[in-house]
Structures are given as structure tokens and as C-alpha cells.
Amino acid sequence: MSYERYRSGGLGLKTGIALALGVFAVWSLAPIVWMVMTSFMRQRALIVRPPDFSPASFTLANVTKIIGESDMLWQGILNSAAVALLSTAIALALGAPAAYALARLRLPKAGAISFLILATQMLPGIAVAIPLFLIISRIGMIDHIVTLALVYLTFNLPIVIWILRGFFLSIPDSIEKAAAVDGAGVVQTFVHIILPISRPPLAAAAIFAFVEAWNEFFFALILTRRSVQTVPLVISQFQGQYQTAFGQMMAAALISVLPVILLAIVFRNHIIRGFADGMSKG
């Protein structure tokens, strides 16, 4: 629906869009709400049906155990944190230039072989898993950060091809014809003058890899074992063979989404802009 029909549109029309919208946002909000909610619960006001939410079920235990004594935690973060960046800025690396050669060079059958990038993200992970894991076991790469962030590469170089593709189409041509008139050639001027103009969808597609990344949870539960274990693979291990420790654990996946929240608030313009102007064209 174009903005224009929607101004022109009756009461009727806005008011039933707004009661969409309202629904989406509790509906995409609640398991937020919820973790948050679990993290500050005693363990008994949890495992009642229904549970308890009598001001005495509220407790800062949860959250303080995890903090002070969860030194797993933390390790799991930094790991996290290693993976993601570096998963990152190898798919940036690539991917720009991949997506600047398929949106401005006039390669033979471009949007084709973009087409084809993107599909490899139908492929599911499990298809893969077995074999994956095989090659590099024997290859002794097994618990090691390069590995998960290479892997992680597969998922993430797609779409940062796809988000960065969509906004060079959209660059003038004039630009870079007026760097061609001042000598510069291919790689001068797509490093010196597009991207230096290119930096919301670039941080939009950083933004979208590190947070993918972070989250991923199959590839790690395989590849890793104690020393480069990531933060979900942690967070998972609050569930006992008995009992699930439910408020440390919401506890704990609380805390993982701080440094994505943080990253979504400073960086919120680039990004909007960012998926903005790389989908326009993609």
C-alpha cells in the first residue's frame, strides 16, 4: 500500500492498520517482555502453572548469580563476540567488492548470478552438518574460532552481496564517470568515492551478519566443545537432565542481547537508512 493511499484512506482504513500494527508489535514483543520478566523470578514462582507474579516472586538473585559467579558466561560472550567480528569483516571484505562487480561492471548474466548467491540460503544446515563436519575434523580445525567464523561466512557473505548489490544500483552513473574523466580507474574509484557514500548500507549489512552470527546455534553445538564455546551453546546448558534453572537462564539470554541492543541503538539511522536504500534495487 503506497503512502499516498494511505493518507487519502478513511478512518476506518487507518484505524485497521493501526490495530494491525499494535498486534505485530505485542505479538513480536511479548517473548521479550517474558525473558525479561522470568530473569527477575524465583524458581518456584516459575514452576507453578499458572505462574506466580506476586510481588514477592521478584528477586535480583537471578541476575547477580549470573554476573558474579557464571565465568562461563562471560567466556562464551567473548567467544561470541570474536566469531561475529571476525565472520563480519571477512564478509565485508568480500562482499563489497563482490557486490560493486555484480551491480556496475556489466558482468554477462549479473542479477542471475545474484539470484543464485541468495539461494544458498535455502540450502538448510543440516543437509551440510555431517559432511562438514567430517572435513574438518580431519583437518584438526574442530573448537577453533576461524573455523565457526568461516562457516558462519556461508550464511553471511550472501546477504551482505545482496543488501550492498541493491544500493550501488541505485549510485549514479554520473559518478563514476566523472572519476573516469579524472583518471581514476575501477578499484580507485570504489574504494576512494563509493565507498566512503556507501556507509549506512554497510553498517545495515554489518549490523545484519554480526547479529546472525551471534545467534547462530547448530553450526556451534557441532563444531565446538569446551574452549570456543558461544554464548547460546551457554545459555543452553542452564537446561539440567531434572530441572531447567529457568530464571538463569533468562538471566543469562538477557544479558547476550545487551551488546546486539546496544549495537541496534547507536547504529538504529544507518541501518533503517541502510535496508532502505539496499533493498530499493536488490
Given for the second form:
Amino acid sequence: MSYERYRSGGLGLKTGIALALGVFAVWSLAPIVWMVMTSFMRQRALIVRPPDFSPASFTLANVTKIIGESDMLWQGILNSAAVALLSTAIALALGAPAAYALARLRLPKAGAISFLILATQMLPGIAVAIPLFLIISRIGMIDHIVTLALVYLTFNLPIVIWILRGFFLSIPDSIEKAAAVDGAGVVQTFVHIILPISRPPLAAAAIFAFVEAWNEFFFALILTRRSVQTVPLVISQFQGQYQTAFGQMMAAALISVLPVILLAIVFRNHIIRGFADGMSKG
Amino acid sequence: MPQIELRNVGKSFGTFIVCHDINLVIREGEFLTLLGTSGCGKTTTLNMLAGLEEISSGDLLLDGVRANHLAPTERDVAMVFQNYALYPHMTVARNIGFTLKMRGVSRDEITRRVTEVAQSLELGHLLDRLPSQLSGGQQQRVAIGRAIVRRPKIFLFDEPFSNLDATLRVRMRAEVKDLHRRLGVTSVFVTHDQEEALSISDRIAVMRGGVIEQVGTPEEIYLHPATSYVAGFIGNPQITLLSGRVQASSGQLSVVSGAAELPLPPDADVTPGQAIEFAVRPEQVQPDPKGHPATVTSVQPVGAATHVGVMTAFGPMVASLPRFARLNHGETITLGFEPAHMLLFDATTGRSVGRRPIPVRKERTGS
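We have the form predicted alone; now please give the form predicted in complex with the partner chain.
Once more the chain from above appears, this time first in line as the rest of the complex follows.
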């Protein structure tokens, strides 16, 4: 629906839209609110039914304990950061030229190739988990940062290519024609013109790839042992055999999402523009 | 020597033919305009000149050398685009200097030439601005600066003024004409605006459906259109083509149209019985007490003239009368015109059968 139609719409329409957005906001935010609350609540208050929300139930103990005592969490954050940054950097370095080639170089069957690239996303991760594990353990690369980064790259690269390709398609081709007449070759045009004006979609793609890698649990679980445990693995270990330390677990989760939330806030405008531009053409 | 020569140049996308057998010779220092409605192939022709579109068939010669395969850079052309196509992340100075940078010109030399060009285009105070901080006219001037800074052999303009408002368009027209006079660089200009084409060009090539209908000076195109399409396309207000049949009585040729019989000029290239179309330019229709009765159907004063639509015994016409003609709807006046001023076309082929046949789709070489 267009903005004009919204503007000229009746009260009913506007109320309906506000309600729908409200429901969506509650749906999205409820788990986060619950996570934040849980990280500040005593275990006892959490396990009773219904949970006890009296002032006495709240404490800073979970957070201080996690920050003060859990070396594992800090190591996990470092590991996750290394894996996510490496994977994101490679995804952008490979994805941007690939997307540009698919969008602009008049390759034969560029549309079909683009679709095939996206089609790799339709394979469920579990389907490749066992062969992947066997190959990686055979070549002795289990428990390596590079291994995880490369595995995440295979998931992130197609998405990065699609986001960027959509944006490149939306750039008026007269800019590239102008560059060609000005004496720039394909590579020079890409480096001097296309990349600098693509900062919003590059930021959007980078955030996307980073978050995917940061949050990934399943492959991290099967492809690592002790030395490159990432944040999601560390958090899962608060679930013990006899008891789950909900408060500490959520405090750890809270700390681990902070970097991502911070990134999202800093690059908010870029991300929204990037996704809007990237998704408008396909 | 012709600087640009197109020989039977064609362009097709799959089975869709955009340009067909374009033959055109552009002389050094000439200002030639490709004129036509959208989709007529004029921009495609320009892109083929620039090297931005491949040529499907035929030859492009630059300075007498076949240039079909040359990249845009190697053709030494500069181009100004309809939407300006400035690099949005670069300042005015960097936009203008980019082409020099790509050619490995030293930094000092770039600064010197950019400053020089910016001053000549009155952009000196805007060099540090981004394109988004400029008005449309300023942006277009930057685009022109980017084109001239390199001193190319050929300028190509792709509808450069169509995104500007009317006043600015007329001003930029004068600036480009002046620029051409100063630099003397061969220029090819694409537009759909016939008035713009008439006012700016040394010669005009009128295109339609991927074919050149006529090439000539603005005067030739206006006064002696080679086809009925050109006659209708050029001129404001537009002429109305009327149909009739040629008749000969006592050695005098005339055209019978509706309830009227109009004498034809003696040198008309027609035969009795031939179906023709004819028209008279509005400014050549004048009040004449001995003329044809005409009922006024519309009165449009435009300042210097009043465009009066009338209905006559042979059909509708438009007369352009001086200043503010005080006429009323439904009023009957008498209008006349010289037979020699009639534009005559064969009704089937649309080609001129007037007193001075103009070769159609043939390029006149040499000056």
C-alpha cells in the first residue's frame, strides 16, 4: 500500500494498521523484554508459577556474576567476533564484485545464475551437516576459527550477493556510461564509483552477515571442541543436567546481543536504506 | 573531411530493430541534432556513436577510420546525459576532474584545468559542493564542465535539458550554443523538442521508427519538409494535414478537397488523379478579403501572435495572426495563402511532392 493511500485513508484504516504494527512489535519485543527481565531476577522467582514479579525478586547478582566470573563468556565473545568479522569481510570482498558482475556485465544467463545462488539457501543446514563434519574432521580443521568463518561464508555469500545485486540494478546506468566515457574501465568504475555510492547496502549486507555468524549455533556446536567456542555455545552451557541457571543464562545472552544491537543502532539509517534499495529490485 | 560517418548503421536487440540503415555524415565543427519522439532510435544512435551500445550492422567511421570496435575512451568523445549522471559521492571539483584522473593527468594540472573550466561555467564558488547540494541547472553545468575539461574531439548531448524548467532550458540552450561557437567542437545533440532543435543546430536529422526521415538545415527542414511526418512534427503550432485529389482543368493543376478546389503551384510534382495531403504553415495563412471563408473555432493568444483555429470548406486549419487578434468563436473571417506556400505530400508514401523535392534518407556529403 502506498503512503498516499495511507494518508488519505479513514480512521478505520489507520487504526487497523496501528493495531497490526502494535501486535507485531509486541510479538518481536516480548522475548527481548523477557530476556532482560530474567537476567535481573532470582532463580527462585523464575521457577514458581506464575513467576514472582515482586521487587524482592530482582537482583544484579546474575549480571555481576557473569561479568565477574565467566571467563568463558568473554572468550566466547572474542571467538564469535573473530569468526563473524572474518566471515563478513570475505563475504563482502567476494560478494560485491560477484553481485556487480551479475547485475551489470551482461553475462549470459545472469538471471539463472543469480537464482541458482539463491537456491543454495533452500538446502536445510542439517542436510550438509554430516558430510561437512566428515570432510572437515578428515582434513583436521575441526575447532578452527577459519573453518567456522568459511562455513558461515557459504550461507552468507548468497544473501550478500542478492542484497547488493538488487542495489546495483537500481543504480541508473547513465552513471556507469558517464564513467565509461570519462575513461574508467569496469574495475575502475566499480572501485571509484559503484562501491562508494553503495555504502548503505554494503552496511546492510555486512550487518546481516555479521549477525548470522554471531548467532549461529548448530554448526558451531558440531564443528568446534573447546578452543573456539562461540557465544551461543557458551550460553547453552548454563543449561545444566539437573538445573538451568536461567538468570545467568539470560544475563549472558543479554551481554552477547549488546554488540549486535549497538551495531544496528549506529548503522540504522544505512541498514534501512540498504535493505529498502536492495529488496526493491530482484 | 567528415569527422563522423555512419554507413548503413543498424541496431537490433534480438529481433527487435531499433535503428535501421542510418546514413549520416557529420562535418568537423558542426552542430548536428538528432530529433524525434521517444523510441525513434535517436538515443541509441548517440550511444552507438559513444561506444556505449554495440553496432549491430554497418560501419561507424571517425576521422575516416572504422571505429565500431573502439571503447568509449578510445573514441575521444565526451557526453552529457539527461539526468546529468554526476557521481553523487564526489564534489563538483572531483566530478569534473575524474576523467583527467582516469587519464593519469597530474594532480596540479587537474586542479588548474578544473578551476579554469569551473570559472568559465560560473561554477567557481561551488567546487566543494556535492551534486545533491546543487540546483538542476548547476548540476547540468557541472556535467558540461566534465565534458569540456578533457577537450574531446566530439561532444554528445543526450536530451541534456529535458529535466530543466522552461526558463532555464532556454538559457542553457544559449549557453551550449555559445560554448559550441567558442570551442568549435563537433557536437551531436539529441532532443525530442523541435523548437530546441531548430534554435541550436547547424543541421537536424529527423528520426522516426529507427530511420532518418530527413537531414537538413533548420530552414530546409522547416520550409521544405521531405515527408508529411516531418512537416507535422516541426513547427508550432502544428500544421493540420488535409487530404485531397489532384485535378487538371485547362492546364491548371488544382487539388479538390471537401467542397473546395484550391489551385496548386505550377511546379508541383503531381499528376491528375493523385491522392495527396497538403498543409500551409500557420504564419503563411493571412487575412485576405478575397480569400476563403473560415469559421473561427479556437483563439489562443500567445503574445507575439494569436493562433486561430478555423474551419474552412476544405477542412480545419490554423492561422497565426500577429499580436492579439480580436476574434470571437463562431465568427466568420476570410483567409488566404499563396499556392507556392502549400506543403504537398503523396498520400500513400508521405513524401514531398512540392515544388522542390528534397532527397529522402539520402545524406548530402561535402559542404
